[in-house]
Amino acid sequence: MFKNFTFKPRILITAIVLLVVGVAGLYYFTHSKLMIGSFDVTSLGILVAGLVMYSAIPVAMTMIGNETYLSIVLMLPSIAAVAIFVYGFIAWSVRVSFSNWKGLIPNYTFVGFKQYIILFSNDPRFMIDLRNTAVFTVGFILGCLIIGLGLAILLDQKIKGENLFRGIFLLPMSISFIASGVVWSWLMSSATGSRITGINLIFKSLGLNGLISLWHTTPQPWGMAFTIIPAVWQLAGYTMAMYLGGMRSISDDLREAARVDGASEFEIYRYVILPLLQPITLSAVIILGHMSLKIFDLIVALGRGDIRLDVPGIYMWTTTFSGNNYAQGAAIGILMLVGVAVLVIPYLVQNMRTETQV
């Protein structure tokens, strides 16, 4: 470990200064308050002082000349943060979901799977959430894949203004779900008569009264199905970018060979391009699937509290922070996590196997 050690006085002095400053800062902030205006930011001061103190270690380790150990030391703060604020909080949520905590006073009495049993056997709202999530997930993934692939094929023809069209298709992705949800709630307004607006107003102006719809207020599951439209509008461009990148990575020699063999452009895409895009399709399904399982802000903006458009994310929020039923809210959150893990973990395992084989 120390065979490449080189004593460097300046580096050692710098490390000592950082260590002293960090320790002094921790001592000061743990015994005094740091106020900026009317805000108490003592915890921020402690964090900064701790980082300054810790930075003395990698600075000193540069004298050792071993990049492996230095890399480990530099990664330790991130590893600790992830361990505490991700996996630690997940473990805490699991513990709460096994408790009987309802109300502002914590109650960690262990009740086993009671909260999960209540959700699946005696909670009609959660059943609505599961149905809505299934409808939304299937429609959202299929819509994004079909439209994204179609747009990618069109742009793959190297049309004029490709960069402009690519930017237009990707633009919706830069808009937050809550902002687009507010706009689409006006476009798909179910108001009639003198209050008619949005798309229905366009249909009325064109004399297409038969196309006027109640949108997401129609009987389920069609009401939930209409919420897929703004979601697909927002993410189809992202799927297009994934497919287009995959197409551009395919060698032109394969296409030329297929053309020499007499294959039409349709057959080239059908039998050459699309099979090679299967990894892209799998990645898109994983990404879109996990987004649909934890959808929240778009449905809040569209539904505005309508129980018919309820999803687990909204139910978890209202159960926990409006109903103060922390145990059941944690159970809903863990079920959402399990749903996402079912999609993501097999994908990660497959990627690791592929990289190992390569």
Second form
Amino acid sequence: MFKNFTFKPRILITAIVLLVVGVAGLYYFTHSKLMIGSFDVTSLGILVAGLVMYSAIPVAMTMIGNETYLSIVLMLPSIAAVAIFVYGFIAWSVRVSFSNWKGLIPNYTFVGFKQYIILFSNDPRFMIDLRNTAVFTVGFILGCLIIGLGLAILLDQKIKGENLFRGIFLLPMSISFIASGVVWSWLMSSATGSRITGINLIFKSLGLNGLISLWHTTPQPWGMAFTIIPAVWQLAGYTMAMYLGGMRSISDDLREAARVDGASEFEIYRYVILPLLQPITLSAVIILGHMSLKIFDLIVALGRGDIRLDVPGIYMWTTTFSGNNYAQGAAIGILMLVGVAVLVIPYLVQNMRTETQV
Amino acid sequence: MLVASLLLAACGTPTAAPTTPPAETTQPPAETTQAPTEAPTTVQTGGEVEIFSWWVGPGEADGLAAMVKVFNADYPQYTFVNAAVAGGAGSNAKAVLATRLQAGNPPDSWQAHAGQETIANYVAAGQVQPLDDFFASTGFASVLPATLIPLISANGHPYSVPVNIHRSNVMWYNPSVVQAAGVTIPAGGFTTWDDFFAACEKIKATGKVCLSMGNEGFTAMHLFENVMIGTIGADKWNGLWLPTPTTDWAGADVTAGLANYAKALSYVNSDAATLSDWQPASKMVADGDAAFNIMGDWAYGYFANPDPNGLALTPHTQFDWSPVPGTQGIFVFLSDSFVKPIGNKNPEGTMAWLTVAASKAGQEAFNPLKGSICARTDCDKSLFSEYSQGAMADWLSNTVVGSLTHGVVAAPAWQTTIDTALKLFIASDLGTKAQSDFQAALVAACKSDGTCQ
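Right, the form predicted alone is done; let's see the coordinates for the form predicted together with the partner chain.
Everything in the complex follows now, all chains and molecules, and the chain you saw is the first one.
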């Protein structure tokens, strides 16, 4: 282990300085209340000081000259943080979901699958949630894939101002779901008569009265389908960028070869480009799918508590924080996690396999 | 820095506020064991007093500031720390508070809806202390309506200091829309819901919305409790929430209430679900798009206050009000109150804050700005708006019943189950099958709470 050890005074001094600064920082932040404006930065300060102190170890270890040990030491803080804050809390949620905790006092009495059984056997609201999630996920993924692919093919024609269009199509993604949900709820207003507004008002002034719609307040299951519109509007551009990147990585030689063989432009896309884009489609389905399975913000802003548009994320929030039914809330959360895991884990496993093959 | 300021404050002369009772000496013994490091000879007064609320909006934040002014004048040795959390009509704040309480880091006092929301949450979890001594030493109990005390008590012990009173059962209306439809509202309001529905038919004929409602966040349940109380009356409403209910959830009274509720919903604006909150629904009345809106009396400030916090309308000509149909002589109340935590940093500061919150000066500073009335019955009427003066008279003379929507009568878990049943009902076709399903869900909700057997 120490065969490459070389003593470097400057590195040792740096390490000691970091150690001292870190310890002093820890002492300072734990013994005072540092405010920036009205924001208490004590915990942030402790974190930074702790990391400064810790950084003395990898700095000192550079003298050993063993990269494996060094990388382990460098990784350790993030591994610990992920272990505690992701997997630790998942485990804790699982435990709560098997308990009877209702009210503000934690109650970890083990009741087995009781909370899950309640959800599936006798909870009409959860059934609405499942149906809505299914409708939303299918529509959202299909919408994004079709529109994203269409936009990508259009932009792939080497048109003028491609950068500008790409920017315009990508822009909605930079808006938070909450903000776009609020704006779309104004646009998709179902008010009638003199209070008509939003897109319905445009239809009315254009004389297209047949198009005036109740939007997401349409009787179910079609009402939920309308919530897909803002979601697709936001993420179709992102899907387009993924496809466009994939198309650009396909060598022009393949297209040339197809053309020489007499393929039309349509046939080139159908038989050459699209099959090669399959991995992109898979990634897009995973990314979009895990977003839609745990959708919360868009629906909260759009549905404003309308149970017809309820999704598991909203139900979990209401159950946990309005009803103080922590066990039931944790069960809903775990079911959402399982749903996402079913989608993501096979993908990760496959990715790992292909990476090891390479 | 914090330690230093605490020490400095502790060494300062303890100043007794003019009206302060010697609250420190009447504490349960548990109090003294919580601060073992303090010098036993000096009573620590001073330091920071962290008060948690969700009063950040116009009116309520001003009211809080006015009450803090009273606090600072009476207790200059304390520093008031405002730990208000914005958003979601208190739901965000309650989530933050629950986390802090579970972490054993309670604020020095917090805002809680008086009634079951306090009792089922904080009292049941052993996070707050009874206030018998405080009520006795300040004489607070004698200036509150007698019907209020049981609603804020558990096992005979009061647990919170109500600061303000809001009324849930107010029907706001647009006089010109009502007049144009040829509807006359009797002096004390409609006596039955059937009278109201007859009026609705006339209003519908003029092309206006009869009853405006905001999105289903809480406005649907707000309408529900008002229709139910207006149908079954105060006694039967109270009977639904007793430890052993004397009104049958599965009985004919509730069935009649649900039928009226379904009918009332049929007169509601079609876009209720898409409105952002209660204000757009009230605005429909102000704009003359709708005739009636049933909303708590916080709507008065929205109608009457000058821009930008209100619509600056003239009472009686541009908007008017009467009790909700069938609720004459009934005051459906909700109240914000403050509690005395266990294990907080500054117990003396808590008592100082509660003393101000209970005092005449504190409530007179807070309530006119918040648009509520004093929980105390001895506040100076002349400080209040015309609406509030009427409400103050009713507060003294009416039968006081608790609001379901605003946490008085049911534990939060029960209320949430009812809310789910209610929303499922609204999503249905409102027919008789849906009504009986709704009633069955209400029976089940009572059972899941453990109140019904």
